[in-house]
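Just one chain follows, in the form predicted on its own, and it is written as structure tokens.
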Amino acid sequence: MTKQIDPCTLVLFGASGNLSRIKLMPGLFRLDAAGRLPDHMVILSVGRGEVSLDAWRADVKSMLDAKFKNGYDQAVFERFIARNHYHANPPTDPDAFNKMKAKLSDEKTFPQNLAYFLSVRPTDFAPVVEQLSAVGLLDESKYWRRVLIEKPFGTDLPSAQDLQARLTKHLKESQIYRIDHYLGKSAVQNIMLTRFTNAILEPLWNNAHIDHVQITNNETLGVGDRTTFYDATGALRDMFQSHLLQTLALVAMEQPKDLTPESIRTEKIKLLESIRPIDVSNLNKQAFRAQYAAGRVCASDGHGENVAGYLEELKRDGVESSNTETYAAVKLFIDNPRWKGVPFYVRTAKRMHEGNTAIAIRFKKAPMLLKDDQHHNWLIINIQPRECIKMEFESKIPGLDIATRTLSVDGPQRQKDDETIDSYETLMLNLMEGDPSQYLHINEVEAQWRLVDPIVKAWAQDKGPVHQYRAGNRDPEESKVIFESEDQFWRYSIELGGDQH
């Protein structure tokens, strides 16, 4: 369903950034090329330094060239440049927000709708809102005037209360717009659809029929050149205070009155906020950290590739110990009817054997068993690096013995001719039609933070080694202690054979 996009002016800080450079720029491009931007839709780069148009979009030429390397049309080249133009924003010029202010002035160049992005240091969310609003440039008494937030919105509760209280100073709840980019993907869109648009899965989608779900983003990087950055936040607060726990809100929430954006955030936050606080006095039987250690993984040209571990790669940057977990699983159970007493397995790590993100839920036993370890049902959601759906049920071998052996009815969601939309074009697009469905609320944040802030606390407090898994091999052994029953275990790529032990 294509929305209606009022004219407007996208105001991109941070522009000259890798984010910019790799996602934004090209993917307003695409957009353009689609036709779901406006005639009258510009896009205000701000940087520090003074740069000149004519520069500016030679750069964003650059940009273009080095995404589409097989080119591009040259009618969307020459209509999407000349909707780019460039203002210099220098943080030692006090007046720098009052020139913004004039240059968007110019309304037959800039469409008064302005939407903001800040692709900026999270210190700078609040100091760039306080500055916007002090010229004017919040003020909705004409127009529509919107912030998108990149992550992270805090570092835990109490700072992202802060943050709140600051920019609701300037701001309507309806104004901001907090993005996590997994919301973006069309496979995580797609979980809401598949759930509650198939007729044969909602009845099955209970507490009667579902033994255990896993919610799981396996990497096989390691943190590279974040070693500062990753190691004070952790598996825990990059990942699955933010990615997994929306996607375990999509899973798990009630079916939503409609599709609109109210309705859909209304079942996320009560999902979240009826997840059980975590027992922290018996936390080894729910959580499990761990590091990744020296050992090989499977580089991107196939071959195996010797690598270095978490804890060398800290002390080539000078710093001599860390009880950073690279590796995160936890346990939650959620208080309500249709959940009650079914365990959800969230992990996260580094440094895998394979990289994989997906929602793999094990149906209860059969009402006929024909050998104790008969296999159990599978539905998997997969959604990278192959996005599809798939479903694992039991058959007759062909034959004269009665018999089964697993079959596999396996979906891929995209097809051959089907568009590759990138997820912050999706959120690009939802920012300048005003859907924030795919975007946090507050409510969902600050749930997000109770549920992940004791384990943070409990795992700074424990000063003692953490565990080590060797880099390349499959979760650590020691990681099943979180497992409600000894015949559960952590389910491994989508391919045919599910229970893998």
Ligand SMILES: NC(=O)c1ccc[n+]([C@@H]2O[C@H](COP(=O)([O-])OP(=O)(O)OC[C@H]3O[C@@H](n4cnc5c(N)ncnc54)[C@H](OP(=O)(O)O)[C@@H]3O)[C@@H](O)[C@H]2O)c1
Contents of the next structure:
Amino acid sequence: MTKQIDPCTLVLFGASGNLSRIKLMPGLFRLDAAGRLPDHMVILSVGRGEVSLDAWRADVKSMLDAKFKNGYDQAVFERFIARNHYHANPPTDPDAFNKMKAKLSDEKTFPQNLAYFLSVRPTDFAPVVEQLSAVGLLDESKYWRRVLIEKPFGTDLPSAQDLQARLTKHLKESQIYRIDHYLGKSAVQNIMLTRFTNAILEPLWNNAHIDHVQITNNETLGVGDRTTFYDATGALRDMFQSHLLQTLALVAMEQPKDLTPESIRTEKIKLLESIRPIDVSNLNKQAFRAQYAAGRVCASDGHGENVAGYLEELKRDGVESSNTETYAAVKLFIDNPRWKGVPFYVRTAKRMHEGNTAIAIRFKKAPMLLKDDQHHNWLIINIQPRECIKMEFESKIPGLDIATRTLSVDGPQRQKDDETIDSYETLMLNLMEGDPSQYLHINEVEAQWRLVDPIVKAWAQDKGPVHQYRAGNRDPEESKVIFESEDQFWRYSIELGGDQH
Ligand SMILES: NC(=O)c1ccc[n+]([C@@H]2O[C@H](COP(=O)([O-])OP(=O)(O)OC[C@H]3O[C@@H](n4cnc5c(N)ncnc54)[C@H](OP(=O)(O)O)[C@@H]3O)[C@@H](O)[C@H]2O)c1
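Since we've got the form predicted on its own here, give me the form predicted in complex with the ligand too.
Now the complete complex, all chains and molecules, led by this one.
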């Protein structure tokens, strides 16, 4: 469904930054090439430094050249580059935002519906909004004004609430678009559609039939040169707090009454708020953390590569010790009738043997067991690297004996010639369309921090040595402490036979 986009100006703060160079500018270009930007759509990039219009357009061209190494359509380029403008907003100039307002008041050049994309440091989110408000650039009496807030939205519940309080002095909830770029991924959006557009799944989607659910995001990469950022953040806050809990919400929520943003968010909020709070007095049975030690991983060229451990990488950058986790596995329960008693194991780790994002659902034992260790049925929704849905069944081995083997029905979600859309393209389009369904409501953000904060706090207070796992290996054996039953195990690669630990 193509939605109508009003003529608008996208005001891009931080347009010279890394995110903009790699994702935002190329994404906007691709939207233009796909005919998804209205004729009257202009991009005003805002930065601290003085840059001439020609120099800025040359810089935008360099971003596109770097991204599209095989070239691009010249006619689209001419159209796209003409949309691009630049405004310098030096932090030392007290009048900077008034000057920006004066520039934007040129209605012939700048459509007056304004979407602000704050691709700046999180400490700058509230100050930018306050200054926009002070000069009247958030006033919606004649045109809409929307503000996209990059992640993270706070670093814990109190800081998220502080940020929210500062923003809502100037903005209504309907004007705030809090990003979690996972929600822009087609494969993540497919979770909800797969559940609710197939009659065969819904009857099974409950505690009568499902044994447990695993939500996994594993990477082969380490922290790279982001040691300072990562050490202050950790796996729980980096991946679990938003991306993985949002994935869980889509897997477990009730069916929304329709596909409007309000209905979808209502069900996600209800679900997130019904996750049972972690009992920190029993944390060791519900959550496990670890750090990668030196080891050997599979590099992108397919060859093995020796890599340093996390603590060694920190030492190299002058940090003597740390108990920040690079591996986190948490067991969650949802206190509602559908999910009572079903554990959700949510894990994320760096430097694992494989990179994989997946939802793996194990069904309960079959009514007829031909052998004690008969394979359970699994449904796997794989998000990366391969988008597919896979179901595993038992099936008779042809021959004289009564015996079964596991049959795997594998449906690639992505087919030849399907569009590949980056999540930022979807999300920027949604911002201009005024569709917040793939953005986070403040109640979701708060529910997520409420769940995660006690674990982060308990782990920060526990100064004992953190378990070390060898880079390139599978989950540490000790992580199994969170399993509810002895026959549960971490599910790996979507290939059959790659599943057992
Ligand atoms: N959703 C995600 O997965 C994801 C991924 C990456 C980043 N992010 C978020 O996106 C935002 C931008 O990330 P980025 O990697 O593009 O950041 P970046 O490259 O460090 O900087 C973005 C812009 O901020 C301005 N800036 C940098 N240092 C500044 C300073 N000391 N004072 C004032 N302005 C400064 C610069 O613009 P000027 O010099 O032109 O003013 C720069 O272009 C951040 O909030 C980040 O957390 C999110």
